[in-house]
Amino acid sequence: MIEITRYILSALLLAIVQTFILQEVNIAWWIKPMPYVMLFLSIPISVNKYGILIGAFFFGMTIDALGGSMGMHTAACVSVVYIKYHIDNYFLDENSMQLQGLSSIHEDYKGWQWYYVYVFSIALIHHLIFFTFDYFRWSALFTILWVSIASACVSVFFIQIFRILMSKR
């Protein structure tokens, strides 16, 4: 119950960080970087997925009530979080994560390269997800893949300046 309330408040701060600070700061005009990825990481592997689901969509919905976005950061976190489920069978094992005493993703898994390209895959699959309902035109299509590697590339900046801050703790 307390990994609970720690992922809702969780939540809630990367909602109001994204909403009110990071969507207002300009990094050249077409860089929007979404650091609150970071939630989904933290997800642990062992949990009910139909929950995480539902958690995903009342986090994007929280994130475009706030921001005013209409549904791409809803659309975005869910598609994220149901390719992450399927990445994650894939590409883990869940039985050695929990003899190395892990429950979720981690550097100390398999390795600090591994880890930073996972982080940016999955952040880039978040962005490609944004930007296509962001755009959402033909003629836009190399913008769309620019705009999401290097929005990807700031969100994982910023994620890995959160992991240290909330480390310090």
The other form holds:
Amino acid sequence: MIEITRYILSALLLAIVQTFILQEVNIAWWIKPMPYVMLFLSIPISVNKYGILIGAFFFGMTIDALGGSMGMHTAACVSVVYIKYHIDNYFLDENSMQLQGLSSIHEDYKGWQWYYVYVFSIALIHHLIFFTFDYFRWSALFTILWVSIASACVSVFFIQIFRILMSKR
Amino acid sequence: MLVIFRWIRNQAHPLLFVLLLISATTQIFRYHFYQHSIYFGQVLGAHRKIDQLRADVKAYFNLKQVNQQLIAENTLLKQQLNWNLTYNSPKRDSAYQDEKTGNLVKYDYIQARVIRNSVQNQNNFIILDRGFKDGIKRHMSVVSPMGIVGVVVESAEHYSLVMSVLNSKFEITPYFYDLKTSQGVISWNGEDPTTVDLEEVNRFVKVKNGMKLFTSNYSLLFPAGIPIGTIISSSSNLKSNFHKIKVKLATDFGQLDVVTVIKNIHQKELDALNNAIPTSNEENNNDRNN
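Structure of the form predicted in complex with the partner chain, given the form predicted alone:
Everything in the complex follows now, all chains and molecules, and the chain you saw is the first one.
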């Protein structure tokens, strides 16, 4: 119960940071970081797959309601959680993670290179879905790719900062 | 029947995903592109407090730029005043005399603050914290200290909706200061919010990079001489009669905060004249009647 409350609180905090700070600070038109993806990375992989899908839906709706983007974050969150479930099934071994005492993805699992590739891939998938709905036309295909890659890099950077801040606490 | 139920039970996870995704995409298609204009009433009601809070947070981050903008705006207002004084002859009895200063002016300026702004959509709109109670009506032009911003498309009691230059439906003809000519149409292609496209400029016009563009005196909405932007690239080939020009906007839409809504005092006269222009169908009918 305490764990669930902790995740709900961190979800709210991430939603507020996203809508009130990151969305308002204009770094460059092609950089729109969305580090709240870290919420899905920090949730244990053994968690109920239906629960996390519905949770992601409401989390996306919260960000959309606060930011006025109506459905865009919701679609991206739901899709990334669904795709992440299949990626985890294919690439992660839950038993060996449990032996290492890990509940979610961590540098200790397969080394930091593998960890960063995983985090960047999840962030990139999320950003690609978001910007596809945002631009929503074929002519902007390369813009979508470029903006997604640039924003995903910055998101991974922010995710690391948040992780450092949380681990010190 | 049993097969269907079994199939649904086996595919519950993908089905739940598709259901939630459809729900999210429905929201996007229903609200996203034109949400401000269609659901303007709801936006004002439900998002008003959140918008104010967001505007406050944004204002805090932009304090330095706002100060610079205000200084630039003061300069611009002074220039506009001079321009007004020389433009209106004192003999013209239709010219409006300002009660406080006694100056003859053609335009009124209403200060407003941006409380909602977007640059990432195909059709961007801006919401200002002034409405028809402050004298704002449709078709009034909106400028920032840096340059043009858009046109008022709707005004409520205390708020108004502005169609931004970063909107696929916004078009304006620029004035080339260096060439002393007005040509072409400026519109946004929906990609980079700092640049717009200038099309339909004859390829024999000698366009150079760095040329400044201003609003022309043919515009019924904007006063003449307000900065639009600077040409950053131009190309032409023998196949087309027109240049392909990219213009860097004078206004930084990411930093928009304080804007000025311009009210033309003679707007009613202009509208009446504009409505009196016969359309081609009417002309044909008149010819037949005669």
